[in-house]
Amino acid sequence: MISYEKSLQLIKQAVADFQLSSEVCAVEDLSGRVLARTIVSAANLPGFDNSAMDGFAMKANAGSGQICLPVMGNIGAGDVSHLKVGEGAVQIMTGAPVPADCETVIPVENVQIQAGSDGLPAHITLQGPVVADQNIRRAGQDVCKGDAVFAAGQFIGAEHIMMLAALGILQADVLAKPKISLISTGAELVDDASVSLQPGQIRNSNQPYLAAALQNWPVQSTQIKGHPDDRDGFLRLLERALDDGAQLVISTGAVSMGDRDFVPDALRAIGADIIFHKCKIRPGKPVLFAVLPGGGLFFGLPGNPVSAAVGFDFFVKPALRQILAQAEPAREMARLVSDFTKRAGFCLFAKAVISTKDNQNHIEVLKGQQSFRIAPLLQANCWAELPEDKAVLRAGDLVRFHRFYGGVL
């Protein structure tokens, strides 16, 4: 049985050989995808000098006192103007191109306007000095042509779409979505919520949980139907998943030491390389990780629901982040609110609540840590990672915690 730290090292080594292909994706479909290549801007943003507000464009003037200028015309957003302003001024709207011989824009509320017979501004009066480079958005001030806008590995959200659309980028190369198959073992499982349970039967909660947990990741997941209770039945489902192109398989149940815990033997039978089986953690000690003969990755998670959740968060997620070129979340620490006793020799991932007071994180380990209990998981907003080498932790001790991020990477 290995430590959690060692298990992560072994997963990292195995995942290093896992390669995703890339594909071209239209910008309107990019949200939630991961860039395969760096995007370099082919244009300046803004593309031209333009006004940041409604006002009057003019040259700078170092003189103090009252300044009176003739208004040479009007430029609106979208206009193409070749006005020569000279020593005058031009009325300008927000977003309109600033004439080449203008050096600044004065807000409309800072000038007095004298209208002509046509009702349009003919002259303006303002108080000097007029400082250069006010209220002008310069070409390339946001992004310069040739800038690397987003690096490979960037997870694309709405704000990234805004930038790509502003730059006129129609498509980008993204990592292909890894294909993941989900298998639940155990003849006692029932999928159909409308069916009344018979004695000894339970609802299948792990497969829907894993499918939901993967929903906002850039992956393609499939729930394989059927709940095998022996080696041959399991191998048939595994073969079906691989025939469907699965690159990762996540199964729940049948990884412990009972007579019907057939997953390890089934994997050996097909020549899979079991990287580790059992880890010094709770819940989820029987967790298994293997590399399948074709190079796919296999995660065997225990069947108790909280054990499956821990297995997903602390084994599957790190592998997916590495595959998808994503960084691990920042390390966070908090002080325990109360004393807590656990078994030494195991790292405990405990359901907990994190709060902040006086700029310091405080963490409360909840009651109901048994791996079959889902209700306390609903009260929690994080996992407390309680170290392997300690049996007694005191109030005020610093411990690491992991926030619940839902489907977010």
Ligand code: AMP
Contents of the next structure:
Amino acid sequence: MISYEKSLQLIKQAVADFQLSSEVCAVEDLSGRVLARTIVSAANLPGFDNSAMDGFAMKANAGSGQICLPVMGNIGAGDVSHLKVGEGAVQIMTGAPVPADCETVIPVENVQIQAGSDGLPAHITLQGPVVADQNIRRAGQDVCKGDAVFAAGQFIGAEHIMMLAALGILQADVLAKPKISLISTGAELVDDASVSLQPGQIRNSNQPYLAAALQNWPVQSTQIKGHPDDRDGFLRLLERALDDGAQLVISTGAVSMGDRDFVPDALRAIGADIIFHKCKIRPGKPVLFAVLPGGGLFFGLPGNPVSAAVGFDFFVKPALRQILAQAEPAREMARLVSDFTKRAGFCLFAKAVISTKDNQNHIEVLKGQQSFRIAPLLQANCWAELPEDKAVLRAGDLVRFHRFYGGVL
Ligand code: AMP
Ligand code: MG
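Next up, the form predicted together with the named molecule in place of the form predicted on its own?
Next comes the full complex, this chain leading.
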């Protein structure tokens, strides 16, 4: 059986051969997508020198102290002005273009205004010295024409849309959404929540879980209907998934050692390359990873709900991040709140609660670690990673942890 670390290496190697195409995406649909190429700005931002304040624009040598200047006009945001300010001043609003011969803007609150007969400012009296280059946003001060604004691999959020919109960029090349099919196995499963359970039946919770967990990812996931419990039935669903164009298949159940654990056999029957089956982790030891004959990736996650969740977080997610050019979340460590004993020889991903006190992360491993127990997962906010070689861990020991919501993806 291989270690978790080794399994990650094997996934990484296999995913390196996986090719994802790119496609053009309009800015309004870009949120949540990944850029396939660097974006270079074709424009300056701001596009022109403009005022950062409501006030009066003037030359830097306009004077100091109680100087009175004539007001030559008024420029609002959106105006085009060819005003020459000369020895006077011009009233200017935030965002309005600063006249070519002005070198500074004095905020309205720093001058005294004398209104003319039309009620508009006719003269202003300065209250202090005029300092050059104040309150003017210079063209290109934020982004210069030719700057690379985003690198390939950038995951686009609302703030990126803000920049793209400000630059007037209409579309961008993004990585295509990989097609993922979700397959459930198990004769005991019932998909339809409105149907009453017959003796021995349970509800399918893994497929809705995986579909929901994938919702924030730039992927296209399909829940394949049905839940066969034999090799041929499973192969029929797999074929359906591949006919639909699936590039990744995630199945749950039927990878352990029981009579009905037919997934490894089924994969061998179609000539898939089983990269590993079983890993020294708990829960989820029987996890299987294979490359399908057409080059698609296959993850066989065990059926117990928490095993499926561990399989998704620790095997599927690293593969997806690599496919989508995303970095792994930063490594985080915390001190155990209490002693904990486990079996050596397995890395335990334990439902846990992380909290921070006095700048230190503290982690509490929860009760109810069995892989069928979903309720403790709801109290948890992270997985504690308790190392393979340790049987006894002491309060105060540093362990790695993985936040449930630890980054964009
Ligand atoms: P298996 O991995 O097929 O041996 O299943 C292990 C356990 O997980 C069994 O108790 C199954 O009933 C349960 N199980 C399998 N698939 C699902 C599923 N999709 N949703 C909820 N429980 C499941
Ligand atoms: Mg089963």
